[in-house]
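One chain comes next, on its own, written out as structure tokens in the form predicted on its own.
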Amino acid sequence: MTKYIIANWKMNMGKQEAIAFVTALGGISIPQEIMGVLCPSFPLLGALHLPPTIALGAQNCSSFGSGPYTGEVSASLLQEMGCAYVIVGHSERRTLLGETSLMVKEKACQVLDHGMTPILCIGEPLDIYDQGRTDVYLKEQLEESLPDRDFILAYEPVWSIGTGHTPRLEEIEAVHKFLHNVLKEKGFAHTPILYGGSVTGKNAREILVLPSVSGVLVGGASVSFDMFLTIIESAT
């Protein structure tokens, strides 16, 4: 089974560092059972070359094709730009930018639209989870987004994201579980489904090897090649 190991590098990394990064991983040999992504900032699309065995990816993209939207990045763009990926819906976006669930699906429409993959966030704030929610808002956010075709699904808990705090081995394992049920009633029985909040070198091995995530999304811990090695490595 394929593992995705996509590294979301949010507001981080000048084109220096960008550059030095990617010509070290062009030296390492990377499993062909492992998909693994990049998502630097915009940027850096045009300025990284990436070797064969990682895929390049963007953080966002906007909702709207063309127009006029000052500041905004269309797919035709990304997909122009080499992405094979964009990440939508990240619960930094829907938090602090108020991206609705609406504006979500229509991005990751719009990412399919031009022939890319997007990797949809999903996550539950602490509230949520200290009420024993998580599954009921999980459902409700994952319908309100979803879109008409194959995509990847990344569960992010907004509690965990760059806090240092996952949840245990097995609340993982059964939110997992429970949106596999949840996306077979909806059509994708194969969609795979990704873990994300605060992945580390620590702690990779333990989430991949669970049975039912299909990979990880990592943010702090992808800026440093040496941590993300070692959570490469964790996939093999």
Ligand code: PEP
Second form
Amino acid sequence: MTKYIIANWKMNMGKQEAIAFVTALGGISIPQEIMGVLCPSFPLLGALHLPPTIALGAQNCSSFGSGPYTGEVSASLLQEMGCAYVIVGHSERRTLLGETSLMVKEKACQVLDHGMTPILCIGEPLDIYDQGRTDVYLKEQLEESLPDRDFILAYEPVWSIGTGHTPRLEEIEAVHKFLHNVLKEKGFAHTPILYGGSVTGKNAREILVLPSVSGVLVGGASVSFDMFLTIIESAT
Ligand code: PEP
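Rather than the form predicted on its own that you just supplied, could I have the structure of the form predicted in complex with this ligand?
Up next: the whole complex, starting with the chain shown before.
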């Protein structure tokens, strides 16, 4: 089974650092069963020449096709720049920038209309987790964001992102199974479900071996080449 290792660099990495990272990436061999995806900031999309074993992804796109949307970036341009994947609905955009699930769904459809694969993020905040309402919350968020064609789902508990706290392994497995069943009911049983939230070189292997986990979405740890390499090695 393919294991996805997605690097979300967020608003980190300058041009020279990024080029040095990608040059180092070219020197390692990545097994065929691993799908590595690098998602840098928009201006770097045209500046990085990735090795053939790593796909290019973007961290966001506009929910509109084109037009007077200053500062936005269209899915068609991302496709022209060589992106194969686009992250949509990251919790930082939902919570800090007010993105709604409807906007996320529109973005995912733009991505699909331009021949790329959306990596759709969903995740519960801490109060919902503490109240034991994770399943209900995720089902609603997924249903409201759900595109009409194939995508990759990333389960990212908001309280885990960048905090060093992760759910217990049995909790990750239970949530992934629940999400798989929700997707199955809707005809998307084959959807890969990734885990994201404080994945590092230390915990990647134990998460990646979980049967319901098809890969990981990595933020903070993905800007360190050595850590990213360890995570890739953990998937084999
Ligand atoms: C993310 O932002 O998607 C993420 C998982 O971040 P981190 O790995 O830093 O928790």
